[in-house]
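Let's start with one chain on its own, the form predicted on its own, as structure tokens.
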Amino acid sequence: MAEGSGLERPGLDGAAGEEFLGQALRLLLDEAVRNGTDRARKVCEWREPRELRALLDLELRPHGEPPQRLLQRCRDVARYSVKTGHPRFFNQLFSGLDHHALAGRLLTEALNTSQYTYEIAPVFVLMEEVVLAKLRELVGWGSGDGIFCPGGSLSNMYAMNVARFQRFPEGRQRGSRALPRLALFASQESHYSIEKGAAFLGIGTDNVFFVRADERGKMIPEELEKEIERAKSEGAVPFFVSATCGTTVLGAFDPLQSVADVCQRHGLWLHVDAAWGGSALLSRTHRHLLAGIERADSVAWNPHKMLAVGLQCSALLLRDTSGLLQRCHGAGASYLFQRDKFYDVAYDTGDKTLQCGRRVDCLKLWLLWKAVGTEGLERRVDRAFACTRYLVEEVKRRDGFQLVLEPEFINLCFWFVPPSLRGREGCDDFWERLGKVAPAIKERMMREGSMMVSYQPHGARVNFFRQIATSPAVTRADLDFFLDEIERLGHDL
């Protein structure tokens, strides 16, 4: 090989890289961890898109930049990002920062492997197996299967695909032309991924039969029965029911025992989307909300939501022990899944998934679990319920706050009625005007950066706030601040 080709030495400077990385990690600890969780600092530094583009200088150029400028770039990224670990971030179903889980996330990135074969991910193949088995045990299964997926939406779609394959295995090779018109069923309060999944899998959104829910957002089993009969009368073949444990807005839990009875009578696959509510299984006090989940064929559960594990950590669990995941998705690529390897190839689990490369999502949960134990996770769940119960009593006590409904989970849904609208509930424009309050308060809090909370309309209900407190760092003072801040930002509307 000709000299001067540049191959005589490494193509990067390891010593300089380690120096930069050390500084970047210190910056991460200061800016993202310490400052990002400091109550004295803002949850967000709001900037309009044009201004933010200019501040960040996102343009990619032919030549690189020196280390100090790159570190400033990192500071800017941290400064202008939303601090989801902040104790006053109540906006999503996930929040908080757990230091043990973060260590797992950093180690995952540093090791940079894929979860498909034992030969390149021996630790994580075994670790995933143990973590999934523990989650299945909490569901109530002594055996089964499962994988970590890139989000709860994909877990739901995997369940739909496996259920279809279980019923019509010929469809894998021959396609939808070999299948009758299929029908699946979900509550009108179900996650939108059910409808998206029907479109993505070629089932068709017209073949999603939405089942009426009661005033609390729970699927009505008698209505499920009616929808199944309606689908049959239209010539469709029912195959899949998705029940929800912890709906996105109201936090409702479908009556699983009754839904399972319906599925059993009609021979349908029962999937439980417990992406949000699944972590209640860790609490001896609250696991009754999921009574009957052991009767499901599959379960989606996102520990990254209620347990502060960090995005993403989404498990699909199956009761099946026949290898459905492998038979449904396996392609047997000979360059990855050679059958003549020197070890037991049953540990090459990657062919069970639609993905080739698959991120390691088990380490952060495993390390957190090792750190605090099942008892610590239970305390975390119970603490979240306690936060919501405290807020409910405060909302009932304070003028201008009105519950949308009494929560059974940790979704606190309420209106704030400013002084100008109090006593005007009978006026024709009351609800129209009330619907403008939450967006106005949200804009003010975002511009000030004091906190974040979500709002939305729901059916005939005008915009209301949905507050979620899952961060273990949240204290009573933060909850009091939350209500005080709503009042302060909305008093003159």
Contents of the next structure:
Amino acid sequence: MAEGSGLERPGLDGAAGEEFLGQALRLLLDEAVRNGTDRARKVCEWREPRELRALLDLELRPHGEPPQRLLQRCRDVARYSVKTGHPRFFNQLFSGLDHHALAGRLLTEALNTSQYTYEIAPVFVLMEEVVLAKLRELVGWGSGDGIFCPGGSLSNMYAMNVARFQRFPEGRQRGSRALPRLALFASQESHYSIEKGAAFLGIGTDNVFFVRADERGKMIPEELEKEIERAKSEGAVPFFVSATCGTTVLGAFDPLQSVADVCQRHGLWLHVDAAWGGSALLSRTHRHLLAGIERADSVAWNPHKMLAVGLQCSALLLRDTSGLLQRCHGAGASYLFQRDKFYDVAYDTGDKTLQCGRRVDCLKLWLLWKAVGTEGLERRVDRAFACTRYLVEEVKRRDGFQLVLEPEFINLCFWFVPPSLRGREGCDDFWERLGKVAPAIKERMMREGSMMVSYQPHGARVNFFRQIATSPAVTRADLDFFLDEIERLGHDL
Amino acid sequence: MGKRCFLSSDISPNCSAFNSFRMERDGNPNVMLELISSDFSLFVFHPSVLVPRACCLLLIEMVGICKQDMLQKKKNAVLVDGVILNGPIMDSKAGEKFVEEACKIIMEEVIQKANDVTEKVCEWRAPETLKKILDLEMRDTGESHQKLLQLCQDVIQYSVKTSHPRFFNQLYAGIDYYSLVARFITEALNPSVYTYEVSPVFLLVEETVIKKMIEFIGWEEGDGIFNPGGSVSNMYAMNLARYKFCPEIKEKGLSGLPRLVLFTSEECHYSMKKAASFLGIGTENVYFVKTDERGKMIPEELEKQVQRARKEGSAPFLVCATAGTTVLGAFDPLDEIADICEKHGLWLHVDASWGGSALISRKHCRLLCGIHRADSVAWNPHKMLLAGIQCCALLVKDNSGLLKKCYSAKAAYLFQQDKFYDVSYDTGDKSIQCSRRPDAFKFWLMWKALGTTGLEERVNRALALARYLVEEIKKREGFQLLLEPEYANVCFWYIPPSLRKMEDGPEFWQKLHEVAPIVKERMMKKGSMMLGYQPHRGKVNFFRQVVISPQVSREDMDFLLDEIELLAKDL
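Switch from the form predicted on its own to the form predicted in complex with its partner chain and print that structure.
Following is the full complex, with the preceding chain placed first.
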């Protein structure tokens, strides 16, 4: 019978596959790891979408291609991808390439498992527990719970859902329609995932009460108090406050102690979105920025940002020890979480999650930590702060550079005022014209591929640059280059 | 605890002082000299290896020679908050070497052993024992590269080999070299797919792959996004359907609204319930529709449930059909379900996370007949097609930007509208995530390597092997099929000799119930294979065999049955 033919032998050529893999690994080390972090090379090789599409020959066809052709494709992918590990990639809240974490990530991919049961992922179930405990220890909790999530946005949503469940457990079954109108609070400067979360969870974006922040971007506790009162007066039931440690644009830290006082007074769940700022907890010098974080009920912290662990590595940490996470999300699927297994099924932690299959995100952080130790991580955090400090002083010294505000974290926000606009600060069109400078410089730097840095308008402020240096490969020379390059690219604007 | 010091000032280089120090890495003087000459800035000594005296003398000499140079360098040093910013904080050369070494271990210990059936599938240790074997603790100081590589070896040794030809435990298995290459590249490039600016290649790749998948569903056009798992895809769909039904919920929330009700079969994946609770819909508003004995939703029962919901005054808005249920591998009759959805104006979502890959096969795509009538489809190529965890697409028929309208938050810092290129390529705002992995890429490279025909062969082969196993089970004494499978899930009981003569009754079933867990325990402790079991809707524990990997051959199927017999003969 035709169906049976070929079933005696494996349906793929292992030897050829291994050879291909070996060649690809060499390519990867050359193109992505070495060249991708080489200052003498470009950060990006800009192509318009249409052109790039043609260059890459993306189409998927009926027949396969030979290995040499595929290796060329891999080379193209590396060539036209942005080198986020390059020391002059300052564009996002992640950058840099850590070799130890990379090894952990490659190993994770090779082992290809899903983190739901001890049966399937014995090493990683135990490892996740240890890593989460370590992160909790830095938050200041001796016990608690937690889980790695696919991104900080989801961590925030988890927290929101757990808070809702704790307050109204019946909502899980009956739905939010049966609950009163809920209200949650976050500062104007909070990450957009809070709004997305409110929409997704059926709470509604109108029920996110945005609390005013001061000129540095920090939530004003008195305003929080007022918003809570306002929500109550509208008949809504406040249940959740999300404070931010390290806002996305300005890098501001909300005053956790005062916010915690307010939460305590009103009996509200305090979540701290420390996706960005959490890593400062590693530094004895800078952890005071998060003073009071131990009073939170939940914390979101993404080591993939400042610690260069690699996307994604996002932890949600909970103070609760009563199994709230499991009760809130557990479904007890009998095909996966059988109760009659021959080992202690308390180790089958996968039912705490919203996901079913879940990637192993702990190994890369664990291996990095093993490699450099808590002290090595602290050194990286201190160094990132020092880089920003250095740039701040330089920006103040140089003509044409103007700080948006004195940073408390490592978000360096500044305008570059080109020579043609200097001394015209009083003119009507000054701000409008200044707002066009950053996009023009950005276009030029991307076309040249010399570096990448982000810009945005923010509130009433016109476009300004936001520079972030987290990569441990960055040196003073790169920081000088950064400012010189802005001057060079913007001098004729 | 290591002592941190600046080499040039904190230590006076005399022999006795150095004798009391131990040196990072190992005692090799060459390594030490290399370190000194390449980076003066920061140096950690910690108690791992004693520095030999000869090395110290050499060191002192070296320090002497370099002193002049160092003082000069120190003068130019930029010291901010006690941190020297000259020179990087990490040693890239050593780091690259470490990655190379790690790759070697991965090749030797994971990849090359993946095809070797004489290797164990798992090296079972109880949690408490494994904790002791693995040195998991995270300490203040770092470890040597040699130690780290040993840790990697340990991680590999005690991890389950999901690419082993005798790993049949989950809906994923096996290894595809091409997708693995793409996954390695992804890790090395570390991109996030939100804007064209940061991920030009991966955004275009995602667009291409989604378009291709849509073609297989049978839509002319559509939209889509890759998600961290099929459960999340199902949630996306549920939220999208709700948004279509009543867009104001995005702003106003659900409080005080009529009951929104959705329908799915009793055999659906548990993510439906999780989604309903997460989205605030409530688990009691998931109406489970009866299935036939093969696990397929009965359309007449769906019709009844919709009527019931209407009568109750609630608001039906969504039907989730399943194409390839988790346990039995059943396919709901999509055409008839689509008729009902059309009649009542309900969104039809098809959870084809598991069964979607059959669309690639001209021979088996009829299992999903009618899928083109769905409004959204979840399809995980990481399952049957071996794209690697995770690779999950949500595909949407809508072409009017519903996905974006439903999810967008228009963050000004990421999705600036005054960029110098066409910002319609910045598709990240369609997602509930912010940073997102480029999961389409591994599927793309694999597809490039194998072609559609290669993928098709893979599906045909898996189903042919399942067929073979079914025939063998029918032939062998003591094995009993639960039902004739329509897909790759082969569900069966093994009745050990001692039970074969027993009368059918509660006692028999109770005894049979205990067989699978014991066989499972034995196979895991032996490490010979892995296979899932579960009770299911009134049926006592049975095995669920899933064939996916192209490495698997007929011999492995025979082995599976022989091994169960061997492990259970005394039960």
